[in-house]
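The form predicted on its own is given below as one chain in structure tokens.
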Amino acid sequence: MREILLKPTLNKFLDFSSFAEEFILDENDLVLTNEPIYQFFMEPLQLPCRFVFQERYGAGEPSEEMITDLFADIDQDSYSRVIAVGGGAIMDIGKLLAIRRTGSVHAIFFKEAPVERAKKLVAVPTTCGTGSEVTNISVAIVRGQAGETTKLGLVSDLLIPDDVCLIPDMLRTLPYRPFFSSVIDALVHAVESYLSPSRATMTSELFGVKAIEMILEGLRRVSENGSEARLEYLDEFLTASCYAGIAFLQAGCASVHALSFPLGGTYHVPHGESNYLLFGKVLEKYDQIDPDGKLAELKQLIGRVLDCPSEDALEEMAVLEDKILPLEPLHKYGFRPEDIEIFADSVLENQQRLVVNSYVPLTRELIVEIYTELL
């Protein structure tokens, strides 16, 4: 069984200023980031990069027109680095900011264009979910041959970038909901990955479950000791973030991913955010149709970190993640019924590289179910 055994290399520091003193930024670095990331912890230290801000070409998620705006300005010879500094978003671009522009953005995500990495990539991940500091997918919200939109995985080894730098000071500035998104964000990662039926590997289990006893022990402090207990384990809470990126660049993620994707294509919910929105019940639909096997290991896991019988983990689990973060029903984010079949259609005929981890076999009649429930 392949596995990719920590291709870039891993850092951790103690602030901004020591990074870019270690890595050594000058002028032919790009450095892609957020305006108020930059405001707050580089601008002060006056680096001679060129900094460019994703919201410059649009909200969100990454977008097709977006990135080919982003291209449109920057020369891909006027810079020989990238180095990534945000969230999900801002690694997917980053990504694709380090390799050869072989084609249009359409024509790289629909594979009529080779990947072929031209620059060094360096990813500093400024939120506790992503893992994509670690992976080898960038993910856009592209546009198929009727003009409809979905969002889609581009996969490949040289996406990877050379350097992770872990950066825990740089959390402290991320507000609570999207923290606690990115949060159970990495918790999906890891779960997901450890479930995998087909893809797991020695890695993937033992990177995935370190991730969740951390993650689990950081969410039950919170919730005893009030929101500010964050603070105290930002280390801990990136670190696993990164734990759990790893174990899914082995084993893949699976349905919850692949259910959320039409959502956060169509209503541009927040990635985290819409996988939170279906990992209950997606683990509930699991534990109703084989509750024995890896899933039976899993809430041995849950129920060892959180103190509570191993039949009641998932409840517990979904409780805790509630009790931090509210769920809300998918029609507050727009989610129609009509968006049901729809939605379906769009998970089986786009999201089929996720679709094939799924625990149980995630069928037409089972996604149907599950957005119908949680409408």
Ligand SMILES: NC(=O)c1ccc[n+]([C@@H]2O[C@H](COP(=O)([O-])OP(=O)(O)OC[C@H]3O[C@@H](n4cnc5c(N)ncnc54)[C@H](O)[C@@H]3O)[C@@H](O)[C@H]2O)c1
Contents of the next structure:
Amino acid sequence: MREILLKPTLNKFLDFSSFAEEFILDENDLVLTNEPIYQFFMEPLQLPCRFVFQERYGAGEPSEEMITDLFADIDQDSYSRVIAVGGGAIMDIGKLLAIRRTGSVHAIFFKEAPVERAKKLVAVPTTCGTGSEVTNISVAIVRGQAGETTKLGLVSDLLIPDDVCLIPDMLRTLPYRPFFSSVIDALVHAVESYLSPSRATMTSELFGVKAIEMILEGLRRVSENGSEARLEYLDEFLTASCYAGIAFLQAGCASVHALSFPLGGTYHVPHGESNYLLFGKVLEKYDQIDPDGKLAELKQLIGRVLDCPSEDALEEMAVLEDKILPLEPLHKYGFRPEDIEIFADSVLENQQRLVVNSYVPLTRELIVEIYTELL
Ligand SMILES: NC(=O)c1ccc[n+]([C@@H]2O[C@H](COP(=O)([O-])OP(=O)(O)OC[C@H]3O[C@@H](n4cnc5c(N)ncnc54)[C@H](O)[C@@H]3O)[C@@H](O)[C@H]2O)c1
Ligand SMILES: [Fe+2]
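Could you present the same protein in the form predicted together with the ligand, rather than the form predicted on its own shown above?
Following is the full complex, with the preceding chain placed first.
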């Protein structure tokens, strides 16, 4: 069994200025971020780096067009290190700015051009969800053969950042909804890797369990003490999302991500939110089909943290999440009955890397059932 436990060096800083000082940010650094994050945390420091704001190239999650425009604007030879400061979108684009441009963005994503690392990459996550700072994946909305859009993950160990810098202070400005959507994304990473039938490793469970415990404890505190309680728990939320990233780097994500990708790709539902829409239903199906496998251990674990019998654990977790972010049906996001079959085909055609990690076989029939019941 081959295992990359952790490729980047992990660092933790009290604030952005301590990070900038320690990493000696200079004019050869390309800092990819969002303008509000720049204004709040970086502008006062008057750093000599080149700053690029992702939103100048289009709103939302990375797309083939957005990355193509970024490549056209930023000369590959004009920087020696990439500093990605932002959510998963920024991390994922930062990974692409650190590789050699061996072909078009489309060619790289569809494996017609190789991934070759060219620059140093430092990842500073400012959401507590994706774990992208430690993973070997970059996700983008791409165009398929028939011109349809979907999300696709480019996977290569050469995408893993060199340094990860966790700065919990930077989560202070993240608004409530993206904050908790990203927390639930991290919970999904931890749960999907915990249940991964064939790729779990010596350490994925260790990090997955710890992430699940820390995240559920944080959600419980916020449900009992109100949204401000998250501010006392920023370090734990950020650390847990990094742990969940380490877990899924080994064991992989699965059905929740596979089914959420066409939703995100077509209706631009933010990543964490689209996972949340599917999470409870997917676990409910797992429980109907194979309640006695690893899922039984997961229910015990959740029951222990939420202080409830394991047979109520999935329901209690769903109630807790719903208190923090009320769950909506898919049609509220634009999903239509005619999407069910199209999305089911797209999952099976484009998301095999995730489908193969499903806790129970993810058949077309099961996919259709899940989308239909969530409509
Ligand atoms: N590569 C991986 O391993 C991996 C894993 C999961 C998800 N992803 C990708 O990550 C993306 C989602 O990432 P995300 O959930 O972090 O959201 P995001 O990166 O899309 O950010 C959400 C919003 O929050 C804002 N924001 C981020 N940090 C902020 C802060 N501290 N203060 C104020 N505003 C802030 C951003 O500007 C953006 O508007 C998707 O594109 C998804 O496909 C990648
Ligand atoms: Fe995710």
